[in-house]
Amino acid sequence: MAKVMVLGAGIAGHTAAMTARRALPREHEVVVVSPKDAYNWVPSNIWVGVGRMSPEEVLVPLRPVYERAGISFVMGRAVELRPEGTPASPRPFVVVEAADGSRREETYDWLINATGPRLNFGATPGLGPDGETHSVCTAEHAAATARAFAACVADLKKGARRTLVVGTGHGSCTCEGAAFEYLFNVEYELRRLGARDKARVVFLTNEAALGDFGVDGLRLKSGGYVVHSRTFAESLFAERGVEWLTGAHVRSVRGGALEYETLEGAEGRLEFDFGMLLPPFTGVGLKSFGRDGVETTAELFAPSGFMKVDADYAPKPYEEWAPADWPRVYQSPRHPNLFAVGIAFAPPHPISRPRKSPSGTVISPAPPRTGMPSAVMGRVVALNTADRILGRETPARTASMAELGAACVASAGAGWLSGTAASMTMFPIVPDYARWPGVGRDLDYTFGEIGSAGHWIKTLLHHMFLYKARAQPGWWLIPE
């Protein structure tokens, strides 16, 4: 019987234990280590932000969904990893710390990691809900959020002028596109509200140009012609009134403003009535220790507190980045039975094209590895995993982000009937400029239109992949 672990019950880690209990037979375990009890769909987190949906309609308890499915649950945060075991213990092992405090150690024949990101506010002071901003990374912060922002909202009907400013809060961000969700949220909300006359709303963003999205931007297919996504960002940002700052890196938020640099070198002071940045991630802090108790977390992790995976980090220039470096099969080169998923993992390098400002600051988006890409990765490696233990001899299953596609679809208001989003496609998601010159992505596959169909997918898409988390009939069969 083979027993496996999976650290994480979010997009990618939900989407690894249950194709893994369903693709193995009931003698072998499949459990879950997650510090909370409760799947949430992010995507959906930006309309609980403005009010729109509870906490409730994103979230789905995962106790019921496991015990239906036959997944062991451990309520709990991994905190230290033990892929050899130890001298009295020679199976490897997970330590477990729950909420009291309490330490518990749990063992594995196979272990995905899919912990996600620790939400580093404190990059930036005065940075998130301890702070003097806001934040919708979880359901509890966009529901915080909301009632900021029903309060700012009352202040505007009463006549008072403010401005409320969305974006990244600190250079080294990633999940510009959630921002940039919510952003046109809240100007839909504020318009369908009759409290936009007297609203300044600006973007803020450490995207060198708008449309960037931490993947380089990208040349679509829009309305029959061939533009790119600063385009077609910029295009909305005028219609809508939205000003924006491109750029820039939040030092600190203090007495109600924003103090930032830019990637030319100015400083700036932004004043703000209402905020919503989103944090830099990093990883959760998990560390690791061979066979004799020496510490290896440096071996097995970047810097960055996320696990290497089969990816090349040889340092190089941006010109000598290629698709080759990025993962396949999510393995660590370590340890054979051990993988990192969606934003678990270490990606080789960014994306987007390194940028610094003239004081040396890091102002470039990280590469974003959520959402599709990461349940696409979770079903890969659970099924690699599985085809291990059943001694299938057949070739392993790869998901590298240098040869997936992805779509997205951005919601921009969320009226039943005057609601809109905008949907786009990329293939593939790192761009090879070797095989497409010039453009680095498949066009036949790369396009982005405007308009209410996407604002119904995107509701759809709500409902379906929250009926796929509750493991209902059939759920197998809706795609990641």
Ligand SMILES: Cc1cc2nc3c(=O)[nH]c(=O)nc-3n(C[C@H](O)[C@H](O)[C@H](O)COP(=O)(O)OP(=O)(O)OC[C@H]3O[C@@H](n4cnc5c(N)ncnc54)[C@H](O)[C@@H]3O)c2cc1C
Given for the second form:
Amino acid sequence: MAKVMVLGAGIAGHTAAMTARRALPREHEVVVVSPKDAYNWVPSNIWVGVGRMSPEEVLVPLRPVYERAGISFVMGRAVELRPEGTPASPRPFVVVEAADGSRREETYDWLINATGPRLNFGATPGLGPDGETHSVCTAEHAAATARAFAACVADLKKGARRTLVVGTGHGSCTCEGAAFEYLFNVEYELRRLGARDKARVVFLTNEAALGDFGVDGLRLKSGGYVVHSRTFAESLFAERGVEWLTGAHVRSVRGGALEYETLEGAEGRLEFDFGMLLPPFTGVGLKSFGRDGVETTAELFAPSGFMKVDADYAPKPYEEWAPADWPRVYQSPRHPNLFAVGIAFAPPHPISRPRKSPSGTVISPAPPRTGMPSAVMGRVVALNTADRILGRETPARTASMAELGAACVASAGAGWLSGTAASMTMFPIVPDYARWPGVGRDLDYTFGEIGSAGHWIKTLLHHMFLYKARAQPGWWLIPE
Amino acid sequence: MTQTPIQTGAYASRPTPWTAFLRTFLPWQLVRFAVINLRMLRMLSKSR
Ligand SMILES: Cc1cc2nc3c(=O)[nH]c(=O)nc-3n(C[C@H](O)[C@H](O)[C@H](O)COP(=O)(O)OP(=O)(O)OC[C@H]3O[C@@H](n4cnc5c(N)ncnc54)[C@H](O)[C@@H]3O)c2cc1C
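Go ahead and give the structure of the form predicted together with the named molecule, now that the form predicted alone is out.
Full assembly next; the chain just shown is listed first.
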């Protein structure tokens, strides 16, 4: 009998656990460890953040799902990995901390780390819900953000002028697509609620150009040209009357204003009344120890706190980055029974060209690991693990971001007939400029357009993925 | 301290009124709904 343990019940971890459970006979155990007993469909948090959905609509209670599926659930936060056990027992285990601070050891045979990000608001003084800005990274944050947004709308309707700033709260942030979506939902709601005329809406981003999205942008066929997504993004901003500041790092937020520096070396201050700025991400702070109790965190994890897997981490200049640098099976080079998927794995380097300000501040997006590839990684690692447990000699399935495509639907306003969203596909996620010179991706599989159809697809995905998360009949037929 | 001008889109491209109209024109969007779904499925099948 084997015990497969999954740390985290987000998009990657929940997919891994459900897939492993389905692939393995019942004599094998599947255990999920997570500090929260609800699954959050994070992409819909942007709608919670403008008050169009309640937190309950984006959360799925996990205990009944796991009970039905035959998955054990341990509520707590993994804090230590002991992949070699102790001198007394070689069986690997994880130290799990409960909400009351008590700790227990949970043994495993196979471990899938899908702990996602730590929201590092502390990187920028004054950033985040404990400071002066809001967040939509969790359903709870988004609900609080919606209340602040409603108060701002009420002031605008009374005739007050208000500045709303949305974007990234640090030069090293990722998830620019989420900030973009929240921005245009805010702008759409202001119009819908008759509060747009007195509102100044500003987007502040660490992207060197709009439409970069942390993936070096997309090049799309349009009107006989190959056009960078920057053109389409700027067009949307101009059309919707949104101002923007690119290549910006927020140094601090205090007294109702943020101070920033830019890639050009300029410095500035922007006063605002309502701000939603995403934090940079780090790993969740897992530590690891060898059998003798000596700490091995620096060998198992990158300095960012994300777990090292089968990637090429040798530092190299942008010109030498290659698709082969990206991991394929998400296996720890030190422990063959240890994997990291979703945001938890350490990428070998960014995807967008790295940039610094004249003062040396890194101002460029960290590589996004969006929902679709995160779930594909979770499924692939779970299936490979099941094969090994069942003694199958099949070659390992792979899920390299340099070989996978992604579909993204970025909402620009939630309304059946007046709402829109930008639907995009790209192949591959990590551009290969040697194979597709100048464009980096296959133009036949990379496209984008904006319209109501995108909003319908985004809404459909919301319902499909919640159905899948609840493990309702035929859930496995829904692709990631 | 140099102040960076926040950009306002003076040099940005803009959709023609026809393009903007089609974005929320129901019959056209029903067609696009089918097309986008097919393109996404095609991309998915290439990824597998
Ligand atoms: C606002 C927002 C909007 C987004 N919109 C989109 C979108 O439209 N499309 C898209 O593709 N992607 C989107 N993304 C990105 C997407 O949400 C991520 O790709 C996805 O959530 C990553 O999945 P994950 O499982 O790696 O991490 P998460 O979903 O963050 O899950 C991590 C899990 O680990 C648990 N955990 C944390 N610490 C521990 C610990 N110490 N021990 C055990 N468990 C732990 C957490 O409680 C959670 O259950 C968005 C992200 C944000 C923030």
